[in-house]
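What follows is one chain in structure tokens, specifically the form predicted on its own.
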Amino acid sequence: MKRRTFILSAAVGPFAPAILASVATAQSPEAGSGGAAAPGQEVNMMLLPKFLGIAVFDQANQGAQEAHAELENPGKLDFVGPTAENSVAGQIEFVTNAPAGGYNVVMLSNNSGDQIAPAAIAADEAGTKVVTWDSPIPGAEGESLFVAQVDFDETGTVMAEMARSILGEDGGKFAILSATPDAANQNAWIASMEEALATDEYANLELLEVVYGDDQSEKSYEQALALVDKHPDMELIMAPTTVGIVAAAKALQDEGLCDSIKVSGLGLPDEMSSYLENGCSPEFALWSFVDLGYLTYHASYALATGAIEGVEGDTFEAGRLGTYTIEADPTRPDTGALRIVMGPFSVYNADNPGV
């Protein structure tokens, strides 16, 4: 199998101008007219994961901590979060008491569905503003900016194109593995395959059920076995969630069962290495969690500091990733709702294993 390269146009979304009055008065000359950010600003930062503990959101630390000190950024930067047990009412709790903590901005990977809207309006109503990246606010209500990873509607047509890939041209029985049930991005993009099974290019995939593992190793783990045990004529384990692809190939490997049944989706090739080589994931997709930390830091800036409006059709330079532009959103039309695209979209198998 050949590498593919599923490259994203680079777009950018919506956020707001400055919000403290020792934000607004460091502005550039340039202000809310596009281009790079005049570095050495105040800016305090809060980057919040859906919870600690999950590599791909270390590394987006990573990226984030870079783009900090390449800003010169004297304000703080803090990588907080809640448990994984404690996902929604944590995630809400650090919104919530975001503005008294001082913080302009919190760049949220959200776990919490639109049950995070209310908290995420009244930080920014406080002075707050609320910039998502790698999962949105479904309604978009009390969001600035979402910046994607890739276009969520290109997902699901990457998740069958692997399917298809692995299955072979007479197609296949197979389930997804997902994270929450209020995990906006992997709703999303379940949504997004759903819509590329119904056409007549994929007709041959059936996809049996849903279920989640909560991001949990464990539960994951089990999650993977019970679908085993419910579907014999299953072939496919599809899991859009890094912790899930990799508990679910685990639990296959652990089986025994990776002649039979494959496992697919979104992970980490360090991660995956050993069940690209032993055959039980052939195939599988992610982007730089590095590069949307640093381009979530750089466009969070940027709004902060008054360098871009945050209105449609607004650009800005995010350092070594180039220019991003400012568009609606089209995969949560009728929400206002904008967002920045980063891409690429690399898919990993034995010709490519990313490692």
The other form holds:
Amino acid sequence: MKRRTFILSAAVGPFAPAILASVATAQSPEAGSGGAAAPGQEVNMMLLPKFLGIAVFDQANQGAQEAHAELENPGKLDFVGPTAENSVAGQIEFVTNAPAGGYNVVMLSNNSGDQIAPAAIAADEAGTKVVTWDSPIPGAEGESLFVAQVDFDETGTVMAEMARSILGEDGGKFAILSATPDAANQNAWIASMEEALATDEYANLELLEVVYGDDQSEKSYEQALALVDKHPDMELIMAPTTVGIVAAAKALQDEGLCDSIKVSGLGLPDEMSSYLENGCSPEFALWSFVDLGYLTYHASYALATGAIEGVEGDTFEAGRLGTYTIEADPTRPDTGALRIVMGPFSVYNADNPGV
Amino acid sequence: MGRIDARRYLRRWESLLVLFLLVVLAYNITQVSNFLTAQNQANLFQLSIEKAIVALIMTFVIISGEIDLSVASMMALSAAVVARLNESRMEHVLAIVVALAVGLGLGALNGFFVANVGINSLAVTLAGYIGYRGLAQVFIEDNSVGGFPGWFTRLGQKGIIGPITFSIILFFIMAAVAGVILHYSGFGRRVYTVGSNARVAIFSGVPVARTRIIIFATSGLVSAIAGILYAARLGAVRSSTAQGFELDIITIVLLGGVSIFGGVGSMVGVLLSIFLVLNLRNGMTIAGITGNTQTGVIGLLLILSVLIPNLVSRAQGRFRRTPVEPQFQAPRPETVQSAG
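I've shown you the form predicted on its own. Could you give me the structure of the form predicted in complex with its partner chain?
Let us now look at the entire complex, which starts with that chain.
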């Protein structure tokens, strides 16, 4: 089947999408569509992060650009975003204007909760698909597909495991420094960690408080220090955000507190290497944002060209990352949400510094 | 210099705005494929409608020689009040009324401090800028509070006539009313008089204090309306709602040819400026230009709108070998009265 679609698409060139889709549905009506999207088709893409100026989003763009070149897409790939202070209204503005801008797909890391849903629905109705990555639309309205970096339910366990490995078998008290209160991914991870904490396995870990640094270095730094003042018995700050974890580690280092309080969470090895060395942050985790951008692009391209329909059971080739299948998103039940899960966590520590 | 120059300057400035607007429109129409669709035109207004609404009242504030830095914080506060009261199960219409009353009351308080106590409006509204935002933070904390009734969010998001929303209709009605009041009413004349020369106004028997209190109270009320509409459009409120909007709003008004020193400006100029900024934003967003660059471009416009008039008046002053006057000449009270 894969071979046949390839020959077909080579023969019909630019008219491939419609034919491909019809061939695929004709041959496998029982389980959606699948296969590899033919390169060289024109799809206009917008990569819309939460806001600009964050290293991991630049990395995602790098991955998307790689896929863009690899698929020889003659259309445009624009990496745009609002300013940090204007993230919610700015994202809504970009999504609302996307159909008028001629974009076929908006690849969105949602920072606007369900507030973005009306704009996403309108875009979808106007023919612009909304594919989320990194952070989904909680109610999944207007969203075609979510490309999840990791299984969100697993994130809580990974964080709880890191917390225990840092605090020791006797456990201890810790706080969470998150990004913004509207970030769906953050909220899902925190909820999943709270679930893990409720089990006997991690019963001796106590979550003191969740605070928000809005993914801005300065505010995160202040929030970390405020936590220190407020909770004298706190031994760990868990920041599931690459901005928050660096800010917290720097705050504790500046105050000379790294002996008594550690930092962990989700961090970029590049940004965390000095804190790994000086012991402020002995262990943290992440995934490759380059790969996430790359996979998101492949999924969006396959969807826009009609190589997949975007239904449960669709499979597609994502270049160097291999084959992926669309599945129902169990972390957002009763919403009809669909997702693709990229892959496992990488845990970084003294044995695996990652740089 | 004097009255003729101020009006001539304004007319020239408005012509320049029309020219800018035509350039931007020409670009958008030719380069943006779906620019002229009803949906895009509605989006163009809808995405900045709250700022446009507040710009209308800010025009009065600045022409009267004052400034109101607290408008965006007031938007956040009114949105926060509505969200919190809604969350505590208060009847939603009542919650809106309470938020509007808060806006009117705090606005009047600003006016009282400016008009009766005699504190500079920059200082008074700077306090409001910090204080109202602080209150919003107390109400909302670090949360995102939504869960509004369906009719409220539909009002903020769905079109009433085709894609045209309630907010857009309200804006055009308010713009017409504001234009009539500013240019064709006794109150409008008093606004110019107070802004041109408050001392002369007092000696001429103009109720300066009352005029100022009315302006600031209305500013609070209109900001509260805008904040509530913003909450309805976004469907949730955070304490950072509308952060930084005051500068965008003041930018629009100054770009419209309203003098930061008071006494000069027209509603036509401000409306042209609103259309220009909105079209510019729409074009830039559709062209895939990022938020940072957009902020830069709008900032550049502000610099030009403040610089050009000053440079022009300075050059004219030198040319005529007359001393450079402090700025581009506000019309004298009697002039403005005869203009109405």
